[in-house]
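Read the single chain below, which is given as structure tokens and is the form predicted on its own.
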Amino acid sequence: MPTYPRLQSLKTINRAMEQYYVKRKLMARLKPVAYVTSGAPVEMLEAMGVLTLYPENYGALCGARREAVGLCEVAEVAGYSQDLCSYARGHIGAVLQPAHAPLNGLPKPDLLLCCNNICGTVLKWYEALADHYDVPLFVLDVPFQHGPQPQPHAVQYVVAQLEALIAWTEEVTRRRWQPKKFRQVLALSNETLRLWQEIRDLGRHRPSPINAPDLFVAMAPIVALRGTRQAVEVYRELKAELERRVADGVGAVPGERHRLLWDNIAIWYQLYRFFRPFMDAGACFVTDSYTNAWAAAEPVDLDDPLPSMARTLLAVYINLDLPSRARIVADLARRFEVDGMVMHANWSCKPFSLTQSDLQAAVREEVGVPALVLEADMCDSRRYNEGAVRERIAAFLEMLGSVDGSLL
């Protein structure tokens, strides 16, 4: 079997990942700790001095540790539905039995953010929480956004939202609001979010010097340690070997013949071994949706912070319309130059999932690129036929080899 070259610092990236959840447990005896979704204003709580958890990052750690369908059963005897998202039951069968989880769970928090821009499950999943632990729970509403731009009124109003976050975080840990602090949290966040486009874009170049589940492993830091100097350490690590590797002409798939993009959420449990008939046939994917999502912001505004985090937050992928998917999936099969996409239709994340066969429609007439659909869940390994998933990788790569000539 052919072997492929492996990213030095992606190692150095999962010892940070690590260390993160072995400092929080650590420090959590001597700072409040908060649970916080993705798409929260994370830099706010860090200014704080707030320690931050993220029970989707954990969820997916479960994925990738093969722990995730236990945890999910325990979940499911508890009374929750097999057709929640597999991070909620992932995580509260953690909750539940921690000594049957990674890191024997994570440690109790002492309130918790929730941001509805991602998805309307985290909304009944830490109010759960709040239940269980019985902790505050302040959730920060943010407004669909049917358009590219937001509109003035939604960023005032996510902007009041912000300045109530502050006020209640204040009373909740009993720790003063620190501008000078937030300020520097944000400008290392800029910096992270700066490095993280340049990595990307860097698949831009033929070959392509990194390939989408080396940018799914590589993602963690801009989510988990967002604002701090580490993130932009060992961002600077990778983007230096990547820059090595253009330099050298070494491809992520050496000889590399397709180019392709992937929609939606990784398949945590099958990581590696999902793409790896893709390599053998000498397609790359050099763009993704998912990790674009953390790529797609603007730096905040460091002399007026407040409303440009407010129009990050309204601007999250999955809470924009359909039209303004579509056009940011087109714009990177062109930037990119693909040569097909692969859709995951992801059983877990509904808001992801469900306008994928208008977003296909939309992306194929503009871009003109195959699509192909493969139905699986992110970490609940129940929901994946590996047998049917091949045939259909099998076929698809036979297209795109008919297509250029390519013998696969």
Given for the second form:
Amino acid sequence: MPTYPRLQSLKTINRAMEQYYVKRKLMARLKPVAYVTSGAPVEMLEAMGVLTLYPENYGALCGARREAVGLCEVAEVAGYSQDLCSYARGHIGAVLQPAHAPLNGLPKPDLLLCCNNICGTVLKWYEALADHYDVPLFVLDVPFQHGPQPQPHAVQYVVAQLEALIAWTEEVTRRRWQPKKFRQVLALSNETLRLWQEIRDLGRHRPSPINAPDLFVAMAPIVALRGTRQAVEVYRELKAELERRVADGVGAVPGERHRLLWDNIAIWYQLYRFFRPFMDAGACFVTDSYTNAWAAAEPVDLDDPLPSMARTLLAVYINLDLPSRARIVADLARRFEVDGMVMHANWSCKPFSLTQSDLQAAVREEVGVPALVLEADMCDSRRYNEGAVRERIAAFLEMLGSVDGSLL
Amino acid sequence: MSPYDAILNDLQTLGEMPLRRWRERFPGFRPLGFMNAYLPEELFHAAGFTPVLLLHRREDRGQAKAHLPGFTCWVARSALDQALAGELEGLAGVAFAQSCDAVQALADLWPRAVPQLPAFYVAMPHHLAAPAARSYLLAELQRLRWRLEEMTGQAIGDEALQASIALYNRTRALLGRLHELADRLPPPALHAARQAAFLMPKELYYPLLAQLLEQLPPSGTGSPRLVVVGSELADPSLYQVIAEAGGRVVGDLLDLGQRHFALPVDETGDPLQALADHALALLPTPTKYHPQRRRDAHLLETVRTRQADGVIFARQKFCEPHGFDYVMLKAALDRAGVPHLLIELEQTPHVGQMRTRIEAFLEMIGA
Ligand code: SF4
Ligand code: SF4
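Now show the form predicted together with the partner chain, given that the preceding structure was the form predicted on its own.
Now the complete complex, all chains and molecules, led by this one.
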């Protein structure tokens, strides 16, 4: 079996994430703890010294540790259907039986911030959490965006809620709003987003210094540590390592022959294993639509933050309509010079998956690359038929190897 | 056939009628399909259209597969299947209100998949009590009004809109009455009478329903009284099975059921504002959030006032909002000691299995 060079800075990132969880366990008694969704304006809470935790990230962690199925089953016994998002089921399972969950579950929240710019599922999930813990919930309602630009009334709607969010957080945490601190956090957040963009862009080199599974590991800080100095530091380290690779001509997949694009959330319980046959065939996933969701954000205007924050919240990838998504993915395909796409039709995530066939068709019309669509689930391995998936991957790789993709 | 039976017969056949035959059946009206609750039907009506609900069908013509994966709820998949099979020909368009992720995805891919049928997507807050939710919704309604005016080349005057609201309000009042008297109708008749409200022009439906209400038989006694909870029930088999098992449906918490007709739209003042206020004031469906208007409290209240013996959840497979909602409602029922049964609905109902389970449930609650 061939071996592949490993990125040392991913270890730093994993350590930072371990510290993140440990620190929150220790500090939970001293500071207010908030659960937040991955698309929420965490910078506001960060500026007020609130400890934030991401049940979605925790769901992914359960998946990567292959403990999600057991936890999902706990939620299913409590009445949650097996067809619901497996991040939600896994996390709710951990809430119900923390003793059986990684890290013995998350510290209890004091407040909840749910932003629905990623899906409707989080709304229901957070309502359930608010009931369970009997803590205040703030729902930040971000309308789905049709068309390339946000509607002015949608921006106003979100701005009005961001203002209310500040007042609400002051009230429930009994802490004062810190405009100066907020500015600092936003500046760090902007820098983190810029670094993440630059890191991802390094995948444009041939060979690419980074492969999708590395991106999936590396993305944790952009979600969970955004707005902190630590995020900036770990990303500087990663970027420097990747630049060294580029300078030395080292690829994540030595002898890179095919450049592929990944669509949808990772298959956490198969993180590297899934990509192995691709790597063995010289195929590197040089870009993806999932971790791009954060890179695509525009910097927030520090002098008038709320309107630009609102626009950023509206323009999150899975809050955009099909033509906008197709434009983004086609643009990635062109800029990263990919010759194929692999699309994960993810049972869990309706907003990511239901329009995927049309996305594929639209992108193909634009850039003409072949695509492989695989049904699986990001955390619930009961939805994963390894034998069938392997067979289809082999056929796809054979096709890539023998035929010019444009003949498809 | 008595006039009562004739009306019922009429209403019952409507649910099975393919939409492509709609214009023959109701000449002089312009049908426009719609997908779900929260659509401002009056606005479409005032623009000269008759909003007609797209019911999901038992048949799968295999058309939606190329667009929607198998893990999409059948309500959404069937609508696309019918559209692609030409079953929706004759509709002036299809309208979607912002609600669940499945309908959002369907609306999103519609222009690409079914370009011949214009799509209307009506954005709508998810947090019904959010600051500025009302002005956001008003702006959306105004945009819809302009788009409809552009489409028809006719202005939608306030008086026209007020007239549509008045017609819909009259129907709402009658439907409220129908639900109060629900125990006097056999469940399949109740189902057909409610569903027809979304399938017929209100101008024709209103007098028919009024007549029906005058001729209701006396209420049945001794049969178990049930409340049905779910998203959308196009297929009548659940109500048929309940009837055969000797039960009555006395209330519901369906997206397009009692909650949908519960409040009138204000007939004084600005009609667009009245429509916005109405949408925000209704008990939310599970796709929406309102911190004070809780669905579990409402369900318990329905069970109490309707003196129900049990609750039947009719949950669509792959439906996220109702999937979560079920757990919350179930917990409330358990705390209150109200028996309940979960039936999962797929593309074709498993009638035999449904019957066994409902019979056992009715026996268990021993009413
Ligand atoms: S449904 Fe999709 S976006 Fe929503 S929490 Fe689950 S995985 Fe995330
Ligand atoms: S059944 Fe559920 S998922 Fe399907 S359209 Fe209705 S609310 Fe949406």
